[in-house]
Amino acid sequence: MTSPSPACVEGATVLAQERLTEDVYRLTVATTTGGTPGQFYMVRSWDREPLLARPISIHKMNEDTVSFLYQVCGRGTELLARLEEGGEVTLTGPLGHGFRIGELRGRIAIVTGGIGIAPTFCLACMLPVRDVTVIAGFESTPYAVAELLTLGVDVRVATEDGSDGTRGFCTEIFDPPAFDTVVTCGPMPMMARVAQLCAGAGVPCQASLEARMACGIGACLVCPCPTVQGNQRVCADGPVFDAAEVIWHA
């Protein structure tokens, strides 16, 4: 599969910079370069040091913003969290495949671990969200929650420490005998099992994963995934997979 060019802004408007906990933040930064639910962009705001951009995948975007949900782990996302109003990015993208929108059809369910929320409220606002739940788990404190139920989705929230919504895991939440497709993205284990939950139960299940990247593009080949066709590239074959053909524990 092939992209289109992605746009390279440089110089881009830092709009807004929130933290919305101790270490997951925010970023709405301008520019018209769009893109659809699970694409994402590579983004940096220094010039020598880190070497690498940081994926990060699209949160809210519309005419002239683009929005990035992201959480603090490393140098890269240090210095994005520094960033204040009027700052500037440099941004790469939109780069990879999105989720297959046009096959989401029936009861739609949405399940997310931690950061892998990110991509939730722009993939929800093209869906028919009465159709719409998202089964999202955290360790604690929930985020980024609030904007799904003002668009009237039913959430449904675990939390490890049982701080907010049941105490446990997402997955334990998911019952997919009662949807008719599903959208998973979050952490591989958790991914994984709802995979293997919707395999039981023959339900059609599109993932979005995660990798270390070091192009964005599919030059470098440092982000495989392993699949029933072979290793594909995280970055420029997905990164949404048909959860039935990734390898989930090769």
The other form holds:
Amino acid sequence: MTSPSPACVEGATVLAQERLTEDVYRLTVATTTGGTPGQFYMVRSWDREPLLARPISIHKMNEDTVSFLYQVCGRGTELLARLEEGGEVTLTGPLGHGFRIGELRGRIAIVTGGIGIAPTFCLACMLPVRDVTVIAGFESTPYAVAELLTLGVDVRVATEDGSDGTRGFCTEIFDPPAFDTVVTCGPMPMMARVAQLCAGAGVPCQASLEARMACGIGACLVCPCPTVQGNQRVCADGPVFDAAEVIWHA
Amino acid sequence: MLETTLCGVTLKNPVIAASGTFGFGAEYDDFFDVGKLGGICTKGLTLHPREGNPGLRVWETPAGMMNSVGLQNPGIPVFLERELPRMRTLDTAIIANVGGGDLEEYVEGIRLVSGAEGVDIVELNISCPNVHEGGMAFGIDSDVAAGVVAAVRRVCTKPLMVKLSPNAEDIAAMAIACEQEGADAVSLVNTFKALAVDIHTRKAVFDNVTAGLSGPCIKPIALRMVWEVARAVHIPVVGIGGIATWQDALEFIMAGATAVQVGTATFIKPTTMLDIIDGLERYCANEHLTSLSTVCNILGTVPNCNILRRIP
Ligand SMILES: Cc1cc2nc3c(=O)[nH]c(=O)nc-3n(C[C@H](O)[C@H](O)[C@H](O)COP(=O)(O)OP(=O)(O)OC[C@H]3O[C@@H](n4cnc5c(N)ncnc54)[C@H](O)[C@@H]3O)c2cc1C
Ligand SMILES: Cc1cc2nc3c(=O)[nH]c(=O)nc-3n(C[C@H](O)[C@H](O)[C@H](O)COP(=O)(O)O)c2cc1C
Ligand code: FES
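Switch from the form predicted alone to the form predicted together with its partner chain and give that structure.
Starting with the chain above, the whole complex follows.
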């Protein structure tokens, strides 16, 4: 799939801001820039401070909107959470290479941890839903699950505190041999475990990596992902990589 | 109005993309016509390829950022074969930024790069704080720097600009040493050696412990250094450090810079440099200046600066 060319959109209008849990929000913005599942935008809603924009994945999109699902965890996301309908954000994107959808075949597992569930919705929309199982781990209260269920996707939940679904990590309810292809997005240690399980079972796995970014477009080299082919840039060569090529312990 | 001559090379305007913040130019070409820039400095190149530093590479600070990239680059032969031909289609001056681990790597690297068609200026980087051997080690002591510049000068067939470190013991003496050994220009500053501590893990944030600080927070110090150097040498000075607006750029020019480089501010907004160019154009029009050189180094003519002239 060819990716649309990226743009810098100043003053994109906020259409909706929904609070889903204590610290998880969904922001919907008017923009025609779209993208593909797994791609992201550099987002800012402030002027000079903080200095850098924040990378956020595409959660949902259509011809004239993009939604982001995000968790408040610092200055930038706190400022995003203050936005109200009618407010403005600056977006640069869509950026990076998303999931290689053509390679997802047979029974597909999407294994996510926490806010890593963000790109799952737009990805599931492009897959044959009956073949998709989402295995989603959360610390506590789940979010963004109801809509996946309405798509007709099979969703299995694990929570660390046992407040919903199975108590424990999502990797404990993930059985790789039951699937033909796997996608994973979440904290690095969790994805490393998923990659290891998939490698053991010989199941191909695509992982969406996270790294701190400055430019977001491939120019500054602050976001390396060590791979068997040397350092790749998470922002421009990724964020989605073949899990078998990533050097996880580096 | 903005056309500028930098060591014999004509630039469309005095606004240049700083090394390491603009890749090899093509990345930003998706966002704007990079041919509108005065020039582009390449990512720091070394003769041999480098993987760069392990661990975290970026940390945000108030009005700035720290980086620890460590000169990751494909090596000069690969640059010449793959990146330079594409850069040459961008229609802007090409400044090859060259680093090295030891004197021999500098000399061989610059011999190769300066011989390549399409490279307009060579920027000798003796100021990278993020590599263990070489890099900034050559940019602290003026005598050591003089040795590198002299050796490189003998093989460099293009205009040679030396990029200075703000961590130098004496920045003006350093610039004078470079001029004496045949540098055609100096550019300053590279990043400031800085530290961040993770109080939760009780460790330095970066594997290398220290990293390089850039962005708006360094601007006033960088500006003072440019002013000191402009007073000390007769070769052109290129001002770098925290420039984010046309007013910032003009401050550097008034303090003695012939041209400026913009790095971190491009991360804030990809088109920052175009805004700076537009702003400078409007300024010239409003002030009825036929050339920016009219105000270049204008600070030096202010009487109350004379006492400070004694700085080496
Ligand atoms: C490709 C990609 C897609 C992402 N998609 C989402 C998403 O859909 N929803 C979501 O909630 N989060 C997502 N993240 C993580 C998100 O970028 C961070 O949570 C956010 O940058 C934190 O900013 P802050 O100012 O709140 O935190 P602070 O800790 O104050 O940020 C300080 C600096 O560190 C960076 N940083 C901090 N945590 C992270 C992190 N986990 N990953 C990358 N940079 C970080 C910030 O960008 C900033 O430069 C994604 C990250 C990447 C790389
Ligand atoms: C991510 C990053 C990478 C850099 N890499 C190089 C480099 O390879 N060679 C070099 O001479 N300077 C390098 N620099 C320094 C910049 O070119 C510039 O001197 C410095 O950032 C100060 O300018 P600024 O405040 O406008 O960014 C780098 C800076 C940053 C932020
Ligand atoms: S963030 Fe600049 S190269 Fe990835």
